[in-house]
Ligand code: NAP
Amino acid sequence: MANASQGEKISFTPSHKIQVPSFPIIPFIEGDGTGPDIWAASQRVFDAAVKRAYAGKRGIVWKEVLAGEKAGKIKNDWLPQETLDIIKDHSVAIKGPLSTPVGGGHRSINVALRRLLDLYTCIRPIRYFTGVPSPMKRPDKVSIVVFRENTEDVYSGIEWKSGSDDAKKVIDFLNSQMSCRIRNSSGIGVKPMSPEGSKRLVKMAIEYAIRHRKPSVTIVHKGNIMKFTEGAFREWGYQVAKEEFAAQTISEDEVFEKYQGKAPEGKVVIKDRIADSMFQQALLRPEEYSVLATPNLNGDYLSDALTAQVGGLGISPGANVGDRAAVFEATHGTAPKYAGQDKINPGSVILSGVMMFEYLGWQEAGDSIIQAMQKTIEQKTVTYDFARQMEGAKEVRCSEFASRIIDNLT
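Since we only have the sequence so far, can you give its structure as a single chain, in the form predicted on its own?
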């Protein structure tokens, strides 16, 4: 951990290019339930990896901010404005899992963070670590990055309760003015999807594919049924590729019409799949997909389904990214029954930290953690979630798993 007096804020240029000092101040939220355990383990790994990679020439100055249960107890507010302001001011943050208050307040702290900071893209890289227990015969074929739109679709939270006055007003309007046939007892939800929201998501996915030399970007949608929302998402995605990346991309149709099914060297293939078909493809032919661009709900389902194939949420990283801010996070829940037991796999937060290092341009630190985690798993020194499924494994605590990763850093 770097000295606090050395710390500086991360910033962005007007063109959204990140500027990272040698000792950036990075806010963190340790999380609820098992969050304190996995954060403590993860932070040790991060600091060790940075120290090993840069020999003291770089370091992170950690700054705790509050959200969730801890904020509720200390600030009487589960998501204080101060926390939002600090994250916005420092541009990059990382967090453990957060619970949501029952009853009033935010529907979801995580959703509120994304909406209030305009973190419009959820990025989930899903890959297999050799030796991780999996229900699949060939989990090693899965190497897919999901780009999920974060701010629109049914997760925008526009809905009215069955029997409420507002629901009745909406139903009456739709039935009388728009020739709909909706039962008067219905709950009502609105699914907004805009060209602005959809295009910026697909643009980020294509930029990622070009930068990382991925062979394709697949637009996932249910446009055969929802033609003016998800169908439009598909059309807007193709428009982005054609208008902004014509030199770097090619449509799947063109590949078959002009190149006998083999994409020209250096071109990213833009294709699309109906959502239910994509679920089947994810099981049967995952090697044919590298980057998925999805609306909010489809991306939620698909990323978890893909993660299940490679070992589950315990080692599933995630990032919520906008033009001028990013929050990296554990993708699993708080598991309160294990709170304080030093038991839970810290892999989700650790690998989210790898994504953070890549975002900062500190690739060496991120790569060393990936290599160390792979070696640790191959040594069968793992937390209970893996140990119970691995023959000959040694079960270790959350903190001990982190210590072994640190020992294996190159």
Second form
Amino acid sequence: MANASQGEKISFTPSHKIQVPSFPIIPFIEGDGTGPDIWAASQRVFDAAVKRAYAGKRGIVWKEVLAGEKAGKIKNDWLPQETLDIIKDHSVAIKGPLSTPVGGGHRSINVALRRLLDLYTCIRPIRYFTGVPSPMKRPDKVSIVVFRENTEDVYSGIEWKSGSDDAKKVIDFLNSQMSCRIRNSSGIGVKPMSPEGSKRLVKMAIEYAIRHRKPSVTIVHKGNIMKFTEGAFREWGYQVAKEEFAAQTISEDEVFEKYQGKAPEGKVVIKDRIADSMFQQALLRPEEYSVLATPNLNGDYLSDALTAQVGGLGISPGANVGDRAAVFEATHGTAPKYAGQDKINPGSVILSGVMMFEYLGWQEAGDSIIQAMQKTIEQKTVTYDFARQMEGAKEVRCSEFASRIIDNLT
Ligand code: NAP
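Starting from the form predicted on its own above, please write out the structure of the form predicted together with the named molecule.
Next comes the full complex, this chain leading.
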């Protein structure tokens, strides 16, 4: 591994193209509960994969930043401003899970980072690893990347409590000025969705599909009911495809009208599905979908449902990405009952690192981890979560699972 003095910061060109030095400094948060176990295991895998792939010509210079319980203990602040500043300054970071104390008043780091860095897309790649226990007959048919809008929709946090003066004011306005009929006792939430917010999300999904030669991008929405938010999301999605990617994309309607239902070679098909239908399709015909572009709420539900189809939390990576920054993280929580037991599956953080390598353009390192993880699962040397459902499996510790992956790196 590179020594710290060799590290340099990642930067971006004015047109948002990432510039990655050979020895980038990457801040990490190890996380609470089981975080230290899974982070230690994952970091070893990352360093080994980079070493194998680039023979010392590249390396990550890790920089720990504090958040959560550890920051509380050392800095008396669960989310020090310094942590946010360092991540902002370095553009790319990776984190373990952080606990959210019930009734606690501190800021959520995910929300803080999303706002600070304008991380407007949550990306969740969902794929099957042969041998992973799954409730499905053919989980191998699922290979879908979800691009979920991260800043708008009912998650924008604009809400007024039932019975509050503010809720009453809003209800009064809506009933008296806008011909609405809302019960006076209602709580109220607002669902903003803008053309700018929707188009940049769909654009990122289409760019990904083109770059990775995926056959289609499906815009998911509930536009039959919510016409001016979800319905508009669909319209804006098709618009951005037409305005910015006319040469590389084709709409599903056009494929049927002009090409008898078979898309011309090399074109990404842009289609759309109503959210409830999409949930059915994900179970019945998952092989027909490769990239989904969704508003915030639908994407939240869909990505967890798809993850369950391929075996669940232990191998569920994610990333929050903007135009000039990205933060990678496991999508599960701190699993506190296993803290300090070197027990749980580090797969989600490891695969979040694979996403990070792809983002950096270090594809070889990412690919070698995927291949090694697949081999390790096929050898049935797995952590408790998989072992308890796999016949003939050998249960290994979190750290041992990482060591097996390292042994299997090519
Ligand atoms: P959780 O930590 O995700 O754990 C729930 C259960 O999921 C665990 O008991 C375990 O199941 C299984 N699990 C989770 N991660 C696993 C892994 N890597 N390998 C194997 N099994 C795994 O959810 P929670 O208990 O509801 O939340 C705990 C804390 O995490 C809370 O403070 C919550 O706020 C926080 N959280 C943080 C994030 C984040 O930082 N992104 C996300 C979600 C939750 P079994 O019991 O069946 O073994």
